[in-house]
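Take a look at this single chain in structure tokens; it is the form predicted on its own.
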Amino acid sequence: MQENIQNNDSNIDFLFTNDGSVGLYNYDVDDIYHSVFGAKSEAKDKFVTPLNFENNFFYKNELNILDICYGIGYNTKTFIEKILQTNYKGKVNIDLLETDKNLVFFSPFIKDGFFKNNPEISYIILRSLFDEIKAVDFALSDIIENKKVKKFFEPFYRRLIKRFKFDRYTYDHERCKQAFLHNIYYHCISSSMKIAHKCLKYKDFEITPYIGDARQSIKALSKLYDIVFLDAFTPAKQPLLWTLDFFSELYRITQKDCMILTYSNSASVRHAMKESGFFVGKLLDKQNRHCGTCASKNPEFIKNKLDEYDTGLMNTSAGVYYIDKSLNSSCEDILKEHKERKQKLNLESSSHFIKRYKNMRECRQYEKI
């Protein structure tokens, strides 16, 4: 079931995915934000579980996370859930890159599948984003109460925002903020989270949104990131954040022991990662099927290395990466240049390679008999 919502920045559909969490469809791009099989499940399987957090990151006293194309926040929320489950005691800084500020502001209030068992996740995000949300004068309350889309938002937050809209003028900003957060903590968290150190733990998260073109935002970043979630639209439709030049920027701002994770299995994406200097591997689901790609400067972080088939595809026409040297080209210009370069290179097609590889494997099997 989809319902449409329009704002100044985008033309979005809300829909329920198969695991009950809310997903999005963007008409401007003609692409989905999340798998219809489950937005929450996808974030866990493709972005958080493959981190092998306990072995690779738990020892660090401070973590810097970069969530590219934050949307309504499933990757960040699932990561926060993981942190709370492991009782990690360090500081966590999460930077969000997103073009649509309304999606960022919607994110704490969405029916995302976390509220029932982990309401503290929205609380943590709201602690950091409250000032930005307040700055838009809570105009999102009109959208959240829209009859067509209000079913996609948690009823508790709808009631709280509605009350806040009429009561906020009786408080100064800081008292208003404390009252709003206190209501969430008292009604959603305190009954199940009475341990003092849990309350203090929520203050160890700092979440900062950067609204605008991620290519421009990333050029201004100077800290070194431990973990990067790259959840942009499909490369063939929106190549802006999948270029060699963008991955080169990611290389500049990542730690030696870093991990970049994405849902994409694209040979061109893997080729761009490799040419940028990263070691590249593949993500496998529970059925041992390809479900994404990971990259790191540390080869020991790559659990499932690319095999002969994967590297072979990278050397075909399908593996020709996108280029955006100025990091401000349009999609149309990037796609045009990519098409022209592919024609000049005249590489083997992916379909021909797949047939050749299949025949080669059959010959090898025959020789073993």
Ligand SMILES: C[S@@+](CC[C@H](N)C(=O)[O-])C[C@H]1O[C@@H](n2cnc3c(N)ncnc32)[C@H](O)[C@@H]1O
The other form holds:
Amino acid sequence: MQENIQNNDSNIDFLFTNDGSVGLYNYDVDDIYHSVFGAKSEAKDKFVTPLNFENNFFYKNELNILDICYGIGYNTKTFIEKILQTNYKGKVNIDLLETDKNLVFFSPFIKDGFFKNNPEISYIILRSLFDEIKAVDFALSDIIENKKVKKFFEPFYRRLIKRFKFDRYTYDHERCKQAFLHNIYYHCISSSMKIAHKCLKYKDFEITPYIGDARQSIKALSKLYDIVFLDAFTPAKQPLLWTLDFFSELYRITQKDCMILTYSNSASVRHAMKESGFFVGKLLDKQNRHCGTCASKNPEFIKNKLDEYDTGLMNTSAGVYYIDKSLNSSCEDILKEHKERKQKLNLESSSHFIKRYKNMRECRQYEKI
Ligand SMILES: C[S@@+](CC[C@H](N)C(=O)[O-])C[C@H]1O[C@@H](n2cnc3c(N)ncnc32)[C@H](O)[C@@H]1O
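Show the other one: the form predicted together with this ligand, since we just had the form predicted on its own.
Below is the entire complex, every chain and molecule, led by the chain shown above.
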């Protein structure tokens, strides 16, 4: 069951995905935001589990995370869940890059599947985002209370926001914030001593939103990041954040022991990552199927290296990467330049390579017998 809303900036549909968490569909880009199999489980399988957090990051005193294309925040939320599960004691800075501010601001209130067992995840996000959300003066309540879409938001938050807007709170900003957070803490979190105990370290999370085109926001970033989630729309539809030039920016702002994760298996994306200087690997799901790509400056962080087939594909016409030298070109211009360059290069097609590769493997097996 899908419901459409006209957001300020885009035309999106809300829907429930198969694991019960809310997903979105964008009509303007004609692309999904989340897997229909489960928005929440996708974040876990493709972005957080492959981090191998306990081995690769747990020992650090401070972690810098960059969530590119935050949307309604599944990757960040799942990462916070992981931090709470592992009882990591350091400081966690999460920077969010997203064009659609409405999505960022209503992300804590959505039925994301975390509320029942981990209400503290929304609480952590709200502590950081409250000032920005309040600055739009809860205009979001108009979206949240929209008849068609209200079933996609947690009833507790709907009640709280409504009361906050229409009721008796005429406090100054700081008291508003404290009252709002106190209500969440009191009703959802403090009931369990075990969870309440964890709150001692809520102050160790700092979440900063950068609203706007990630290509511009990234230029202003000066931290060195440990972990990058890259969750842009499909490269062939929106290549803006999959170009050689964008990956070169990511190279500039990442630690040696970094991990970049994405759901994309595209040969052109892998080629751009490699050309920017990263070691590149693939993500495999429980059934050993390809489910994404990872990159790092440290080859030891790459669990599943690309094999002869994957690197072979990178040298076909499917592996020609996108270019955006000014980090300011339109989608149309990037796609047009890519098409023209591909024609000039006149490389082997991926389907021809796949056939040739299969034959080659069969021959090798035959030789072994
Ligand atoms: C596939 S969705 C990401 C879903 C998200 N990670 C989540 O958990 O909900 C892609 C997101 O990228 C955002 N986006 C598209 N172009 C962008 C750009 N140039 N800079 C920053 N964000 C962008 C869209 O608004 C959308 O929220």
